[in-house]
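A single chain, nothing else alongside it, follows as structure tokens in the form predicted alone.
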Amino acid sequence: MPPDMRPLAHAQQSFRRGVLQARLQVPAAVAGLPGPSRERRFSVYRNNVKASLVAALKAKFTVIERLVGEEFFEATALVFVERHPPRSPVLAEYGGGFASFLEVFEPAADLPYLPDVARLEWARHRAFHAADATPVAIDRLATLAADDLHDTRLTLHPATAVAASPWPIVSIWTTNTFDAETRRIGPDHAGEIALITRPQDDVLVNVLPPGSDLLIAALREGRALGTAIGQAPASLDLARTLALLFRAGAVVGLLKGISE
């Protein structure tokens, strides 16, 4: 950095963690200012500046609210903002370590799920405003033969994500998303791995079938589809995960005959 931007590069890191930190200490940068209320002015603006994070959090995490409530919701999500600041300016990108933060907040020990439901709604907020890209239909793999099918290789759609979990977060996020009166989600549901995908318009959210996430992940890594079986356990349904693979709109291209 040049030596005559560092006193700018100061002045800002310090206006930074005024507004951010848990109690209210002005920055040198703003009270040199004139004027008797300088400190309710800089209040006023630290209080919008959090009051803007905490709404952010709460439009990308509408059922991690539900589940714990708008008041701990909000204490929640101030510790968070307060230890974890924007790194970005731009309000989309922010959010992204709050499942990471949740798994460490002791308030929320009692209610483990909470990080993976939050993991699955981050993957829908990252779906929306992921890339285009036109699905491809299953008849496609009709059209290899056998040899080649093992050696193809599935391109994913930019907005395909998949968050797997020994917590049933799909049931949960269904039955808080759409449900006028929540469906209880008991002990002895098994856990899920939510598929998340958004061929259209709309961001969709399916169960997967136990194992294909270690599918998806060699897929992801641009094994060939024989080579990803292999890294699959062996009770993998594996007609039933391509099936809704296609069906979700997870596969945008297929790459034929190449070995690994």
The other form holds:
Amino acid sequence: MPPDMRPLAHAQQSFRRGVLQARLQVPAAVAGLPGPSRERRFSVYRNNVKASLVAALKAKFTVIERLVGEEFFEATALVFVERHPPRSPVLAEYGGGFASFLEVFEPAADLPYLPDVARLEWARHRAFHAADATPVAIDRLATLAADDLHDTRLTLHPATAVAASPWPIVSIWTTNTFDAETRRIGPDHAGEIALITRPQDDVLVNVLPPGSDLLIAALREGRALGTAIGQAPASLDLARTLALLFRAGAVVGLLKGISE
Amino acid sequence: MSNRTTAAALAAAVAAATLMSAGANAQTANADKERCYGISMAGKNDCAATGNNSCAGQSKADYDAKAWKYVAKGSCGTMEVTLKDGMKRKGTLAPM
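Return the form predicted together with the partner chain of this protein as a structure block, the form predicted alone having already been given.
The complete assembly is shown below, putting the previous chain first.
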């Protein structure tokens, strides 16, 4: 950096700090400006930045907001904004760390399923903005010979995501998204694996069979079907998993591969 | 599992999966809908062509010309809204 850039970079950094930190401290670059009530004017700026970031989180985590209530959500989001300010100028990319933050956010500790529900919401948001691709139908797979199937690799749609949880996250998400009055989901409800896809314009959420997350993780790593099955438990309902993957538009290509 | 048994199990699973999927190809949830611009109330849009919001429910203005909503196919041009200044406008299939 040329030497004459340093004062500007310095001023920008102190301005950024001043905007985002919890306690109001007017940065030197602003404190030196003429005019009345610099503190109040700078507070307006700070407030706008934070409020817009909180609003962005609200828009992405609507179920979390419904679960904890508006007041709690706003307070939580504000702490997140202060601790994890944006690293990218793209607002749509902000909030990826929110689920992990909820894991360590003490006041939310009573709701242990919250972070996984937030992961599901984030996956939906990501899926919405992912690249478009055209899904293939399962008939294509059915035309392959048994021996070729073993070595076939599946190319997943860029929007495809899996969120596995010991909590019934899809049931929680569904009732809080579609029902005016939420259904009770008992504590004995089994955990769920969410499959998030976007075959066309709409993001879809489905529940995958137990163990299928391991199969899909192996497929994502580029393992052939025959090898990927070995990564999943023997009890996996393979037929139902494959049917769901294709029906939800998670697969966009079949690569007949070299033997592993 | 040996490769041969895996291959057989796979083939059986694919056959079963294909049966389950008969008639249900990759989901086309919105095949019977179209994007209609300029008719959604603030906060009620499905998405927008450009601008201030990162989608669903984030438009800030009523009847934003760049925000769209899914409506039944063929019905977009028949939707009429009254703007703040009293002007009437119909929905369009492209951002205004």
